[in-house]
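Starting off, we have a lone chain in the form predicted on its own, written out as structure tokens.
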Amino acid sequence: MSVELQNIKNRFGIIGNFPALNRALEKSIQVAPTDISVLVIGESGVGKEFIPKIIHAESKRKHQPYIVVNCGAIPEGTIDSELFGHEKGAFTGATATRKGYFEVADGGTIFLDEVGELPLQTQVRLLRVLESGEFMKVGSSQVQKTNVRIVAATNVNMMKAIHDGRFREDLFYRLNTVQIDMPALRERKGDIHLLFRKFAIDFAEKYRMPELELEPNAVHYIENYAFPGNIRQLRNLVEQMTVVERNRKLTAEKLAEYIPMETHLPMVVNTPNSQKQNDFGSEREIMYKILFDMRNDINDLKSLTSELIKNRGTADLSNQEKNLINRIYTPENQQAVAPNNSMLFFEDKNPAVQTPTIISNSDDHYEDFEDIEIEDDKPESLSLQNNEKDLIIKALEKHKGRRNKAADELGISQRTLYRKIKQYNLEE
């Protein structure tokens, strides 16, 4: 190990000699004197935040501002203002002109943590900064210049995010001029006990308690634990046991109370099989949502047709509307709500001459529509969406575009009607 690398470890309190960790630190030292953009890749809790600190401290910008921005913690509606600033009156609550991080950090370094969570609109602005050093405040048309070095980090699978349309490919390659990979703790088995001892000393001093120690079987146990939360999880574990445990020598059985055997398994990350399982879960959720929306749409349509029958009767129903009603109200599982507690059916069994007839019914229950077919001069559309769209158009025309009246006529809420108008492009 080089003297420079050891000095960096001592300076920033980095513990471990795992080759992949040393390689990440060496790359940080090598790129620090330049202004190259760096992307740090690694799971949550592996210590990615040390890399931009090292890069800034070893660069010519070390006496200039160093700003950390957690992109995942800033709401989407305000992140542009946070990064680029805003003019007075640019939006509600903008009572004064505000400088953004890129203006404040001019000449220094910005660390964009969780950069994979940036909204697409913000990604466009960030790409412009990387390409030309230019940006505009929210609500301003004046272009400003900034000289900022960007170091970004993420625990997201960036190639999948690009494939899913959640991250711009051109921005990824601009950020990823140099990629630094931080290894997971489970890959650094030889470093786990060293880190445990480091945290045990720190918390013993903090809480003024004796230092924790591990029995040999406990060392073997902890070195073979997967640590899905990586270094952050190990640190929290040591802090908890420092405060709670009276016996300062820990056995494997005692560790098992904090990290049970059922979780004492290797954690597989970003493998093809696990990715397929994640994709399957996402697709299943999407299918559930689609089915749920379809059920709501069908219920709205049933209410719509029932209300039309109540308001208009059945004599003036078009053939298209008759087909729609008989497809919805099947004898197997639906009941039609006919006007004045009556049941609606078609008397004549000849499909060519069937007309609706209303018969009084004293009960609150109604007979189902008979399953019929109605012939017409031209083929009727069998699309449920087309029929629904036609009924909405007729209701809007009847009430001269007044949506509240049309919604009452159709027997649905105004919110549902607005959604349907937008869905069928009936805004005009």
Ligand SMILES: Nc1ncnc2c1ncn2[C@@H]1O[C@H](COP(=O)(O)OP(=O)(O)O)[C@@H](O)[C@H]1O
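Positions refer to the first chain, counted from 1. Only the largest set of C-alpha atoms that superpose within 1.5 Å between the two forms is called the rigid core. Quick caveat: nothing in here was measured; it's all calculated off a predicted structure. Compared with the form predicted in complex with the named molecule:
- Annotation: Cα of residue 407 displaced by at least 2 Å between the two forms, core superposition.
- Once the cores line up, the CA of residue 23 ends up less than 2 angstroms apart between the two forms.
- Remark: with the core as the superposition reference, the CA shift of residue 8 between the two forms stays below 2 Å.
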Second form
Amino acid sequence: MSVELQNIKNRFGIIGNFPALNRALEKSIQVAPTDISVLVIGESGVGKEFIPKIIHAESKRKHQPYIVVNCGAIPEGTIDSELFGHEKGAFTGATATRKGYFEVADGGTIFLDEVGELPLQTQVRLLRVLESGEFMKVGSSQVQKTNVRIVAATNVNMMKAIHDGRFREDLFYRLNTVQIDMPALRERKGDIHLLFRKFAIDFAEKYRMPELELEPNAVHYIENYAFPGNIRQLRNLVEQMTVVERNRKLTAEKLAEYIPMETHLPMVVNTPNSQKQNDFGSEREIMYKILFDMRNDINDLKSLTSELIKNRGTADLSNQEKNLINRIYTPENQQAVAPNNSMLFFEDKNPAVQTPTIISNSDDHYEDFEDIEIEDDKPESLSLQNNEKDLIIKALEKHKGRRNKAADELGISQRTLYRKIKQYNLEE
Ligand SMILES: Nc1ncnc2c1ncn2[C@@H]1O[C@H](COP(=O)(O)OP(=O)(O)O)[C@@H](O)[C@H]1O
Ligand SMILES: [Mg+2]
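Complement to the form predicted on its own: the form predicted in complex with the named molecule:
What follows is the entire complex, opening with the chain shown before.
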């Protein structure tokens, strides 16, 4: 490892030696001195926020402002004004002219977190300022100039967002001049224990308690856990156990009370084993995440198939392909959780290597294949909607109606949560 990389890790308190993590950090150091836009991609809780900090600190802009904007947390109605400012009288309540972040950060860096959540009208303004450095305050027709470096981050599948018309393709390519991928914690098995020890030390100090330690079977246990909430989840787990656990030597059995191993199996909803109830709050948390992840996976698969069929038609599909697609859309499978009546089972129990297998109860269906219609925004099946609604209600109850906390727990942005609350009429 280069000295420079080690220095960065020390300075920012970054733990881990996994090659993909090192690559991400090295890439950040390399692009820092340029003004190139960077898009950081990775699941929630993987440490994406380190990247813009490193880039800013290692650039010639380091003495200028660094501004973090959480695009998912600002209401749609005010985001343009927050980013670009407004004129006095531009809208009700605009009693004075206000500078936006792009004006304030002139010469510096803006980190656009959860950039996939930006409303379309804001995307237009953002594209313009990225391409020409020009913007206008809301309610003004005077063009202003600014010189801002953008680092953006997302945990959503941008290709899907583009395909669904929620994100502009031109803006995506403009933001994504350089892409930095942050690996999920479950891919970095060797780093899990290191991170555990670092958090154990931090929290022991914070709460003036002896440090937690892991018995060998516990090390094995966390190294094989999927950590849907990644490092943030591990950190919260260690904090919670530091305060609660009397015995400072943790066994696998003890860990299983907090993070039950079986709950991260992808098809957990269908396995008899998982239907037994237990009262661990964390199990519920993980279930939410799994359901959301599963739904995303299914949607991705759905758009992929629909894209393939659209582009290629059905004529040159091999029999095997026809058979496969046909099976997804057989009526027998309509009770499934997935949109478009597809039902997917995962063969492998380890989510890191999950391969979807499409199961059908009948064999030959290609005759009705020509009748298949694929719509892009078909309403999700009822069972999925009910599940989702249920999970949202539970998360809101748990956090006493605090939407930011509930969104965090559900692993979705606040804006998505607001939308869902509206959609399901949960406002009261
Ligand atoms: N490699 C790491 N070493 C130490 N702490 C980390 C590491 N990666 C993430 N964290 C911590 O995990 C938490 C989540 O990181 P964050 O950057 O907010 O995730 P993201 O923005 O990807 O959701 C933060 O408290 C962060 O400090
Ligand atoms: Mg973040």
